[in-house]
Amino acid sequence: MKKEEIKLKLNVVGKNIIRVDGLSKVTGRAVYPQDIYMDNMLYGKTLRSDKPHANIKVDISEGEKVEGVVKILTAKDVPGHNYHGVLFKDHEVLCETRVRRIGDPIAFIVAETEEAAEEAMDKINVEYEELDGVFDPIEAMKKGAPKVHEDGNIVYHYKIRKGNVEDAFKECDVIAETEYKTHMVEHAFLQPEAGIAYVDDDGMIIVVASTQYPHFDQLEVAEAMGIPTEKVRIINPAVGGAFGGREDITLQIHLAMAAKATGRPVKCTYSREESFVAHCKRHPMVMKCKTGADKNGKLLAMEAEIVGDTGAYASWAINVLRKAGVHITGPYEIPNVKVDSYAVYTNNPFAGAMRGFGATQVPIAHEQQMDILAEKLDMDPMTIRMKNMFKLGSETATGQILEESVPLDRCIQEVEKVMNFTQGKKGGERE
């Protein structure tokens, strides 16, 4: 078939489709999970560590006295394996004998008012033993770093290994080396976490909450209640931003278990203070490069280690870093590559998925490299590009062959084009 012919078949692509959620959503006609009330119902709060590092001993005697408690849920309760995680089992469903980041949950109160679970939360006692923590991925690195997990701080290690960078970068007539940082970003959504949970006339445990992956939140949740994945039914409502952030875990298992223990509908929204400390971030990096070239522009070599801090949990962390490492040569041709990509654990914030999973990151690296070059060189900025980018039969780092969508001469030309017309000259003519 024809290019031509595929094209008039397409229904989507190219066309101005009306979204069909969109009329809902913009006249507040959408339904999401804190709109939901059902008769009966129970409300939830999550009691969680203000240490970053601590063993810790839990009396939830004093709470349980407060009128309109129904129900305290701590790490004993969890009727299944308490844990989760969504390519590691390294999150406590709820914590038992060790915190390892400020926001760790440690029990879960359910009561007839929101008024009287926040009550609860605060005459519930945590003594807490701190213990030493790690805030530098740099220095969880090292050896007799404290620990976050008993296997180590490194989580995984990814190596791209192309050509031979030490002969490279003898033949460099210029060479940029510089080290890099990006920060940990927040994904705030317009809707914080929110759901409700309770158990159907057949026994089924049904979790309503916005969420992006509703078949691993079943996993999750019957792991946890220790029932299998069909005896669990996650409702996803109407869903108000989530950017990655809503990929793991956060109060499905909580409700799924205080419905099943008190037999009511139990609802939970969390504030943005909360949603904050709740949900993973996007992985801060430490980024060092060392780019060479010869004396017309051309790419030579580069060697890059990318250091990523994921935190207290690891979450996507692999696919993070190794995307990471995978990009950090960026949209370019280079014979001779050596990466290093670790992903490591501390006591901070874990940090998850968040648009473009590591390869939004490393760009702040490998175009400053670029620029740093050009300006060595005496050499236009574009012109440096133009010479060493992925065209159709390019090899990539790892040994890829790009053989269709690699359009970026041509979007370099479009921006030479605007940028020479805002300077008042003539389209496409670079100096």
Second form
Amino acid sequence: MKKEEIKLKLNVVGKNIIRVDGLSKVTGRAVYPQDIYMDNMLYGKTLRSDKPHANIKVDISEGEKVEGVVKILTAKDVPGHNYHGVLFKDHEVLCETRVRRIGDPIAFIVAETEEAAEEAMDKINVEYEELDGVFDPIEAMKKGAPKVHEDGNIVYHYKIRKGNVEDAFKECDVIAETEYKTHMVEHAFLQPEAGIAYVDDDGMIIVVASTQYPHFDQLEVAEAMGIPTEKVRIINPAVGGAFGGREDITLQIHLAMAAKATGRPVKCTYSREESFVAHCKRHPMVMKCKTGADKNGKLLAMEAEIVGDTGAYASWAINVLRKAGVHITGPYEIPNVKVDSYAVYTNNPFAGAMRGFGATQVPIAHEQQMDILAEKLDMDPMTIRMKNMFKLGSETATGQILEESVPLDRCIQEVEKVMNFTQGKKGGERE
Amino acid sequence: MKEINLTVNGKKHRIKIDENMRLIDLLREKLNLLGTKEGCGEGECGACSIIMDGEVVTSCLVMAFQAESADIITIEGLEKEDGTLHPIQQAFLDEGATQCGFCTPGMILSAKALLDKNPRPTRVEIKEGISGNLCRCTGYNKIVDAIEKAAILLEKGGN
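Now show me the form predicted together with the partner chain, since the one above was the form predicted on its own.
First the chain shown before, then all remaining chains and molecules of the complex.
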């Protein structure tokens, strides 16, 4: 097909198109779950753990006496399976005997007003028997570390073995060996979690919640409720940002249980503070890297160990630490590679999806490695990258042959135009 | 309970309120003006920004009783009755300055308060004008573009 013909067929690419939901958003008419008010509705509040690792005993009797409280749900009220989780079912809907992080949900209070629910929350007695916790993923990997879950703390180990790094390092003229650490990151999407659930005339449970994963939420709600998926409908109204932070269940099952138990619509809106503790974070990573090159700046070998702290729950840890392992070599051809990437449980806030899924953390390591090597070779940082970058036909560390668009050289040349890496000092200087 | 008088989007109201009610709750729950959003509840994010007597305020930090005799504009007050968008709304739409939309009402009202006082702001002045409004999606550039465009539309004789 000729270029002209292709051009004619493109109705969207290359053009400015008005968003389908733009009008409702600039007028303020877009409906987020907190904007839904139903007749006769109740309000839900979540009582959460304030200890990172403890056995618990819950006594709701004083809370039930608060005027306006309709129902207090605990683990024993979960009709089906008391678990959920995107890869492993390691979350409890409501914790029964043990909490594994600050913020674990223990009870869901349903009341006529938010104030009554809050008052009851203060009156519920949670007896904590604190357990030793583990807060450093390196410590958590050691024998004898407190176990966050029964099967041990190492959730996942991903390996790459290509060539022979030991022999290759002997051939290197320069080696950079450094440990890098990244921190936890909160998505801080602007609309805190909110939802409303009700049971319709046919007995269908309807959960309206801002989510990234409605079809999976349907399955998780159905399993926890012990009903077929056809009896659960998830409605996803306007979503006020997500960035990966709405891929795990937060309030969906609590609301479904509350609507079923009371027969009335139940609404729940998290505060910003609760939102912070309720959903996942970006995985903090410890990345030990050893990268070697010959005297011309050609990369010969890389060895890396990545440890990702997934906190109390796995969420997407496997995908995230696999992706980190795949990308730790950066966009560079390296003939000899050894990578070990681990996801590890701790009693920290749980980590999951967040913009980049593990690919965001690793450039902090691989790009600084390149700068260190460039400095040791007295080479400018652009030249060492141009010598090693992926191009059409390159083979990655995982054996993938790049057969399509690989325009990194053009990208770096554009950056060079404004940054003057080659003209300036080794570290590059702005004009 | 207490009774207050105020004007919202050109309409006079006499409303019974609880003493501990916030202005955002009055707008959302008493007047059903749901375009005003709550993002943090402590004046940090600006999603609940409204214009009160010509100044942008975060309505989560203003008590409802403080709005006695006030003249308030919310996002619902910007469109004309026939549904024509305000030039700032039109510019936000045209420039793709809205994504998830949760910050958009507050952002547009901060832009309005700015342009009412300074009809042709520089990009730096625009950034200062919206510095109390957080957006987590766009990276702000398109929002600044939209406000620049709105200034031109308004100069050409928009409402």
